[in-house]
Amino acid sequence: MFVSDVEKAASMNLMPSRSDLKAEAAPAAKPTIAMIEIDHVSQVFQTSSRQDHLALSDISLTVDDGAFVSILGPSGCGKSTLLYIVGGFVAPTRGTARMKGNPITGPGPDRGPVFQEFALFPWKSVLGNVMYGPRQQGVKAAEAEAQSRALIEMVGLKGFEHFYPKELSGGMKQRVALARTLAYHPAVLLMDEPFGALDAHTRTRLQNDLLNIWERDRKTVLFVTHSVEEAVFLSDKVVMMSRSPGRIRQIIDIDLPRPRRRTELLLDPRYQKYVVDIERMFDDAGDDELQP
């Protein structure tokens, strides 16, 4: 069949190229904003004496959506400092923190702290203080009382729904610290050494009971804390200060696996060496270099 010249160049036309129909195919990508951004954060505090002591001095860094980060250093070098920043109970001294790429200029429910006191109201029962903040918030009482009675069974407390804080443990006070954190439904958990007053047994029941609930709803965590081994055992990144001023020393990925569990952990080499390799930097008192 006899085809002119002008129908090839129409058909021709209506045709895309290979290159054509791939650049069609493969549009470009939004760019990510992080959870947190900590850009060249310093903090200076005025001793009693009105001398300046610098806390913090030139932190950077960055926790994207859904990670467990844990900040890890000496006593006394900004851990809950960078924490209270974060959180926006503290304004830097330079330069900014951000959530969502949105400069942090206060608290916020966006941001739930969990504290090593348990600051619970204790006029108020377990049930009471879990419905607190949904009830701030404008939650109807039902709808309120029903997300607190399941964040309490979350959190393994049920049948103690009509307790008081003075009736409880250490650690069902940081379970009910915990569930009344989570009522807010923040997108970030801020949490200050929130096991370091507990007894052994207790503190490795929380570990487990956070790692299964952080599985479960995957909120971005920022965590301080002194125990290497509930660092390595529970993040993704590990923040390695050093001593004061504060500065980021090192940042360690911990590739283990997930779901974690203590008994494999344990007998796993390449968790052995994370935990003897991150605690050499702590006898390493000698060596001030940082490192990038």
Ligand SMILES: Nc1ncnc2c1ncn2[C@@H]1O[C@H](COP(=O)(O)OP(=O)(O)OP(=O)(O)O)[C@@H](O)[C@H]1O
Given for the second form:
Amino acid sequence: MFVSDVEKAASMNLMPSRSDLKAEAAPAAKPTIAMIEIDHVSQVFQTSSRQDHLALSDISLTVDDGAFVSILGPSGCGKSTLLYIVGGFVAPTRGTARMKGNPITGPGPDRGPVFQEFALFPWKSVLGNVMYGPRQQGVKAAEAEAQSRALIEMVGLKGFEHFYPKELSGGMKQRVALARTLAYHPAVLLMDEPFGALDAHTRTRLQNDLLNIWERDRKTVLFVTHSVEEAVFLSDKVVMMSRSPGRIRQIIDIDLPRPRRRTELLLDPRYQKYVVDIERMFDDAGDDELQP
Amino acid sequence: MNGRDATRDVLLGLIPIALLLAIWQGTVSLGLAPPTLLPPPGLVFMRMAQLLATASFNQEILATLFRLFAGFSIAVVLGIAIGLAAAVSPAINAAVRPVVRVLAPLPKVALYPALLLLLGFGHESKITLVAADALFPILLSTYYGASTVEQKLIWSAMAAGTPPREILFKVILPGAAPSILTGCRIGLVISCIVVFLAEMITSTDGLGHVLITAARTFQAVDMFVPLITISLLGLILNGLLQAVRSYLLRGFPEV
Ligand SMILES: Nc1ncnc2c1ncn2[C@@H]1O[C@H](COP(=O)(O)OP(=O)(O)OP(=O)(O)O)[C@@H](O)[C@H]1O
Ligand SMILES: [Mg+2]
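Can you give me the structure for the form predicted together with this ligand, which would complement the form predicted on its own we have just seen?
Shown next: the complete complex, the earlier chain at its head.
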């Protein structure tokens, strides 16, 4: 049912699928374009005790068009900060971030954030929240409403259009947040531990739904998570960071077939090996202790 | 809150009021106070019903209500405008902060003699006093509410394509609404008190003036009628504001 909803939405041109990627069966020589380039970015925060705190140190990373890239690392290593820099919400102290070659100077509808705290507008209904982006983009009210209703159906919330965020569960709120961001067609999704606050069952369902959407749509996704399994399950590439200061420790290509089915992957030795290897790397680093 | 809870709360709220009336009646019945100074409640309510049927008493109510509304509205508009401006602009904040710190704790009634000399004995002086007193709670709660709007709400709106200059009205104002409306409630109660006070001090009409006139001629019954009237007006106005609040804040948790 979910998939057919996705198809309906796609056929309504809600989510312009990229035909070149749809016919990807033979990935002979797909030219990869850099969607996002993070170029020697460092971030220094002044703490209230007037000390400089190096949150990110000399980060360089390229994210290809249509890639699903996860950022994995211990708490406080600067994952959120990195995402905020790409979002244009925070200006880096040194270095530049670029989107399609243009330096990022502020937020824009080409990069859609999905925050861990949902950040839905409490004064708007589900429909009002999802319609917000299209209306800001100048889409006529009736058209924005039709598109938004289709998206709400796609994320499995048909019938909840007139509910307020306070009347929804955590998982439902996160679905609304995702729909609200998808509604203005960002080329890049910036997701900051979007499923971190959810129970294991809801989390698994949302992971599957996100993969379904992504596999139809092939948006570029930058996905921050604490969970090794989530990162391996979803991603083409896992960026491992370390802390104090935040650096990229290693980038691991996840070479698993798509479309991915969770139940199949769990039995797949290659999947298991990725998970175990990455978890070992965390243990080796031994940087679980928080230190300023 | 569902309907049954609301009914229960109203009933619970009536108990202390009934108790107060009973104490009042008891004090008179037991002869603890001479009825010429403390008339029994029944007499006061009968007199009130009588007066409410007269055009002159209704004129007094209207005069008080007009001043109350005018002063309160000015306080709402100025309080929200200055509070929002101070929250989004560090320069305005730096300019406004010292003035607010100096003026907020000042008893505004102290300004009333000066206002009378400047603006005369009519509406203007009283409206100004009401506005001056109701302004600060509204201003401070607007400032507080607007400065604590969740950063990610603003970011979400900016990412969706909202230009920075529209963020104020599309995110900060609605986000600060719960706090602003709490400030308005406090401002409304203060307005009721201050308009009455001002009319008691110097006026030629209004409920406060009716009370003072009755007191000067030792007419105890007529003295209590305006008192009860302003309390009831306060109750009704607060109920109306509460209804507006529940509607505007229907999406927010715990109103
Ligand atoms: N506004 C700020 N002012 C000062 N320091 C900050 C600020 N924001 C973040 N930091 C610091 O920068 C570092 C990285 O923070 P960030 O939130 O990016 O970490 P994170 O990897 O997302 O952590 P988590 O996994 O717990 O969400 C932390 O040490 C934090 O103390
Ligand atoms: Mg974080």
